[in-house]
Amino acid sequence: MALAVDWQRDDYSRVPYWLYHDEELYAQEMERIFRGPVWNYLCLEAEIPQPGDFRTTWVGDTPVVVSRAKDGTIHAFVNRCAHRGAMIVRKTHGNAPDHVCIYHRWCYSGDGTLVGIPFRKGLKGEGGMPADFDMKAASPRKLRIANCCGVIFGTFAETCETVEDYLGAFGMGMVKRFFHKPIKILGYSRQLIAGNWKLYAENLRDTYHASLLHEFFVTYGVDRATQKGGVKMDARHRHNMNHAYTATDTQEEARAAYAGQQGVALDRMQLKDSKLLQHVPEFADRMNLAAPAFFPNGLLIQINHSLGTRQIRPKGVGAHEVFQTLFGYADDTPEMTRHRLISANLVGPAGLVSMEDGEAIEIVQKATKREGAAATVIEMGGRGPVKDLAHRVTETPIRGFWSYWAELMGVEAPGGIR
């Protein structure tokens, strides 16, 4: 199918609703984006510290195994048996010298190479595989991987820019910020959202909603539009970061700014236990909120002392999973580890803020299903060129996302921004 999109405006401030609902478009995204010239976030090196360790993950809707081989090298390959297409590894993680498909017991090494086939030479002189069958050539497709400070990225593309060029100085700087010293894994969460994966990618770039949808944020000063902060992007505007600094406004400033906003009441809720809000800056930049999002599927997230990564896993045109890995630092005290876990109540499927994002995305998906050519309005922060801003009353990074999406899909607006 030849894809055509009427953008209405060349700055991507209008996005047709049908782009969230079209089945054929979704299939093309899986090929042109997730299997295209991008670097997908896979997992953290700290999750597979020993030879034989593995984790299963996803690139788009393609199942993938990331494993550490016997020699300590890290590999990623499609989690699909070369024989009849069954999923080879069904556990989320573990340690195994090799991987055996339960269907016909075909066996794969830690780097994904096919190394064993039952009855390959037949039985009693009968049956078996053809003599010229090449097991190595039949092995599952492997991804090229890159290890950035312990963050594992993978790509299906044979040729594309290096991961350093892909992330840019901005992206590499944020990876180094989060992973400036050894980490320890604290836990995981999964959130299934009945909405198109691009709606979550937009949500990560939408700073406008944060202190309006998330009443907890604005009430307790975790993230307010009145605080010092802004949005930063790479040169191509495909990656972005929403960031903020706590205690850079006053309750009076916030109350005045939000007084006329529908449904926002700063004094409606009170906390009996305020430990969740305790924050002592632990990074040199003193940010309490930092959320760099990497096209197409990755996010690093700091909310006070809660640290984690998130991965977008499309599950069809109308659903996606958000897989979150929570971590702390290896030298954290037991008290800090406990505090990070307390702070993690903000995130995850029942988190004080994450569940609200999921609900918002789902009601967008429901309400736009039959809208055809109607389009969103993405003008908060202004029209025209996409650029960094020293404030967060903006949706500009969303337009940057759509600009790069359009480039990869081959449907850029004539004369459109890049």
The other form holds:
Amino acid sequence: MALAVDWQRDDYSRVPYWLYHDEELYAQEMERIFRGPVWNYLCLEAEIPQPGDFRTTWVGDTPVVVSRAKDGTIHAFVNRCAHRGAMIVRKTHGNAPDHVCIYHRWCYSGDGTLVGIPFRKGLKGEGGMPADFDMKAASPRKLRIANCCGVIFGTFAETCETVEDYLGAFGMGMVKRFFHKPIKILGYSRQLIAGNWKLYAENLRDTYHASLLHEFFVTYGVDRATQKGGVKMDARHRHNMNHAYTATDTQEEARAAYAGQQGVALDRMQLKDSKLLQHVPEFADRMNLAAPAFFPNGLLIQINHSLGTRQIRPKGVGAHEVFQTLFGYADDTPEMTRHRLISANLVGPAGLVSMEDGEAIEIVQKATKREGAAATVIEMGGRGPVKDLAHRVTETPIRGFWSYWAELMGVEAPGGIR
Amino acid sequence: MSAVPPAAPLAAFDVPREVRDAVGDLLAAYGLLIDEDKLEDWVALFDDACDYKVVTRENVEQGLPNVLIWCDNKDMLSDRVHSYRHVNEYNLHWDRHVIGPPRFLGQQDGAWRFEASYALFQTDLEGASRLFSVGRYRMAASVASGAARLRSVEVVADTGLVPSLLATPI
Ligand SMILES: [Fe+2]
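Hand over the structure of the form predicted in complex with its partner chain; the form predicted on its own is what we had up.
Now the complete complex, all chains and molecules, led by this one.
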């Protein structure tokens, strides 16, 4: 059924709340967004270094296997048996020469091709599959993949932009920045947030909230709106990056700027042990905060010395998992690895500067359920065309997200900005 | 299936009655102080040179070092509690710990090592309860004059998929 969205404005500065709650719309998103002409973040190459290594992941709410075949090539395919629809791979990761569905032992090669059916020719001339059953054609749907500096992206689309064009110069530049040398996986964290997946995607594009909701940022000067920084987007405004530069404001400037802002205090306390915040710029650009978010499901994140990726995994219309992979570099000293782990206190489900997002999203989801036609207000940073900004008192990139979302869903506002 | 080091006793040993009692009291206080929102008193159960870590079983089984929380001394631990009190926002709730009996593993560096299972429930302010986390504690405590003090706590959470967020300690 065709959807109709009353945007009220052509610049996506109003978004009706039913878009976060509608089951039918959610089903269409899984088709048109996640299986549409986009490059989804799947996993990191460093997670599957050896032939036979595999990881299970999600594209929207579709289970996907990413595996390295015997010849070293990387493949991704839908984790659903061609026979009766059972999940083929049940572990989160491992190493296997091939993948066998437990139900009737149908067997798949490392690239997801159906290669074996028990009793295919029957037994003693009886039973078996019809002779014309085409195993190759029946194989699980494969994704096209792209490996950008060790970041694996995948798409269901037969044809779409190249990943280089999709991410744009700024996106590719950020991938190269984070993955400029071999990495070492430090581990994972998972968080299940009772809110629509788009609330998380918006949160990543909302630089306005960062220094207000996450008061730890401000109190200890990890990230304040008074620092030099801004938001960058690709030409289509579907991806964005919140970023800030180390030590580019003073305590006095910050104190003046945040004076009188309800509930935010700079000098409320001192850390007894401040090693958590020790930061020596390790990138040439000297940014201490960089969070490029890639439509629809990916994020790279640096907060001081904590480095990671995040993947948004929708779990029905009212929930999503945030799956985070932390990493360091292969040449990190033991002291640096320890410092990255100490810095991990800042991020993830228990992160001192990230835990609040889970709560903020859940209370939006709760309060908007019966407000279908009413709309959220997105005007911080201005109305009209979406542009890069050299400040962060803005939520403009959220409008960029909605503009591209509307394009893919076929519901653009009349004359809507792009 | 499991890469978690086996918890078999290091060698045959006896656990004195006094130690069992002190550790039992410690575990009871540990859970109830958090549940009563006396987080500063909970911090006081630790030695000055202490370590508190929350990790997930998914990482431990893969030999991956990632932490959800890691305070490697008492100052960091009390910083975190101060931050909960004054800086962070999180879901408003009450905690309820159910902690199983300790299994003693032996003595090391003057401290008793033991582990115990836990279940942690959260109840929101309208009274709806949910299972928040299950897992086990791997702990070490020194015992003197009938009282035990925590030297290290490693929370290995089976519940790696954290519901909502993790603020108040496990
Ligand atoms: Fe946030």
